[in-house]
Amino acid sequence: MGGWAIALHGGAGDIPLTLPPERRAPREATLRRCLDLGAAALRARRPPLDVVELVVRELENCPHFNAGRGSVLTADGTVEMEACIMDGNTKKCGAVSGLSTVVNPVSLARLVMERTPHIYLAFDGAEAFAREQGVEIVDASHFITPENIERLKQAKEANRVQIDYTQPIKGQQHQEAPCIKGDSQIGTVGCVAVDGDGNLAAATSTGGLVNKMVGRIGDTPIIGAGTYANPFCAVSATGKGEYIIRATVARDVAALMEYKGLSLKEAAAHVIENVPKGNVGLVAVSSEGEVAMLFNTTGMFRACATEDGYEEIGIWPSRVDG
């Protein structure tokens, strides 16, 4: 085995490389400080099931990204939230959509794997279960930002669904254009790691689509789309959910590595190049501790960290990643 790793994302999508200092730093801060929290957990030896709920949690509560705190908002003006952790060597996995009260999404996830007879649960049935099991609650009023009602009136205007990282251009109805400012709310997060024995997990958590349907579910809940693990590797997915469920990216990288042979990176790399571009990301790590943030978008917040020593925070691509 390799040692441990980590990775983590904060969302891709077309993140305009003026984005600027004060809008850039937070989340950067923020990715810093998440993956030195899951760092620290790993080296001293907590499971990576663990690791991965406390990383997506510490993202849900930061309202930089589109997740929990800063979740942005459907067509009605109203939150809902969705989340998914898996555990690559059993392939326990849970999953919520439609939470409109729960603090931490990832977390009552985690309590559908352990604590039903069931994989996934939804809207009012997520929400009550979320009640009996006593997780944090808050009024939905919450999550409403004035940046995402402000977002939501915008999208509206252009006429369209927004994928995370694009800001509406009056005019140009379904079209995506560029943040020229870098102001919206950004991304779906995801974790995954691996510990020294090569025990994987995964987790993401996002509020979806500004301006998206009531009702619309996206990748990240749904097994092999946005979220994986087996023995094999840990995959979290991030982009236009849409396009990641018909790829079943997560899904697929793992099959390529489990079928073909194929190494992280190749499979990783084969599955994003298949996807049309500027639509998806994903960061995953193997049973022997290597690492893959790839992207076929302008950038992915991205940040990862092996036992060895290495460590990466990004945005754009870099010379690694390409």
Given for the second form:
Amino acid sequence: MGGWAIALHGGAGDIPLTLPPERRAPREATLRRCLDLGAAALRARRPPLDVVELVVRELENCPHFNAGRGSVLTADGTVEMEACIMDGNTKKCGAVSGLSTVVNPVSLARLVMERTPHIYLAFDGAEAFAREQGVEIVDASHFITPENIERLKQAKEANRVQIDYTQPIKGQQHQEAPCIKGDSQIGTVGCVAVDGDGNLAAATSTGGLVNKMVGRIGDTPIIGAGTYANPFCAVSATGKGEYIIRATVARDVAALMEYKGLSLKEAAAHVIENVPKGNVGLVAVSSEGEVAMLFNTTGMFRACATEDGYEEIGIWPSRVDG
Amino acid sequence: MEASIMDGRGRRCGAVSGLTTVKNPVSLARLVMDNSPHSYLAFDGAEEFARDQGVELVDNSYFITEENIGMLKLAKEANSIMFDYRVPLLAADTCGASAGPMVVTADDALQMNGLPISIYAPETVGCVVVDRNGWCAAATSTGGLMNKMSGRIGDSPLIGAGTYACNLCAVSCTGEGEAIIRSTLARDVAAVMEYKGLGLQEAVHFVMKERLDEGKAGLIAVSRNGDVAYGFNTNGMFRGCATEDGFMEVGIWE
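Right, the form predicted alone is done; let's see the coordinates for the form predicted together with its partner chain.
And the full complex, kicking off with our chain again.
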């Protein structure tokens, strides 16, 4: 076994290279903080399942990413969060969708896994389960940031413009749109970890898409699509959910290792090459402690660390720092 | 109720969960695929979409049969989640030839997270087809588990778990949803064909043997070559198949 490793992401998508420092800095700082948190937990021999939950909770609590507080809004202006967690050795897993008051969806997913006979609870039933379990609940308004209200407004405007292209776009929106679009439509968060004994776990959490239809479920809570772990590897995917679902992205990375004997990096590269460009990113670790962080979008907020001291934090294809 | 549908050509898919008034969930899943920007809608949002699309809606009581009310009562009394209602619940003796449910009590070994479950053939429905050109499609529809927790989503609407189709084959699964989800059963039939080069029947055999853990499940599959295969580790699965050359089969047990 190759020692512990951790990788995490804060979403893949069309992140403009001109992302202003005031938008970039807090996200990089959160990636750094979460990476340190996860690495410290692995050094302290916490089980990978605990580590991915811990890190994703921290990412959910950060309003700059699209999960937990900071989740983007549905067409009705509400939040509907979803999350998933999976343990590699046992392939036990839990998932939740349609949450609007649960502070940390990933932890509720873990409770579904550990305390129900089911894997996946959604909407009112999931909310009722959350209350029964006594997890932290807040008013739905807690999750809604002014930035996301503005994003929804712009998405709705853009929609209108697409349908009726004779309507001129207001100059101001025209300037702001690329930037807003680039750093916010995305922002799903996820974490994968392996310990020195090769135990693996994966977790993913999201608010979904800006202006999504009420009731829409994306790839994140679907085992094998947005999240997967088995004794070979752990994978968390991000991007356009509909592409990730049909390509069963997370399971396919593992299936290529299991059935075709590919290495983690080869398997991840094969999967990313075979989804339409501009749509998908993923982070993965193998039982041997290898890390893959790949995307075919403009960028992906990401970070990783391994036991031998390697660390990387990045947004675009080149590294940001070491 | 929940359902999903997938077109092997382009791997387009649609799914729905948490429906209470839509007469044909599978057709709503198709509309999600064809008429929405998404792949999967659930609960109130799915019902709202159904109304927008003008599909046939009925009162919730339409779906509820007297038999199922009686079985829910029995399941609640046994504090058990069960899937099968054909045979009286309390007949859980050693009647091996029966396709009926086995009730698992709290002191039995077969438990999931401390809750007893019964794990015999459910009556989820599904269909897989391939045409002369080799295009495959799959669809699955279910009412889920008897006495399930409100909000529970099973394998049927999950692409890769209960339903999957690609350019090689189409697969529809039934059984203990949680085991099917964990093993991404439908996708894995296709994955071992794609990545390991197995034929359809070998692939079905492989996943039934190697991929399911202790879970009970069955599946039906067709390949682009027109092969038909099925497998189950329960003692029966209601099934039927037909091929262009005139072969036809309807069966329940092995």
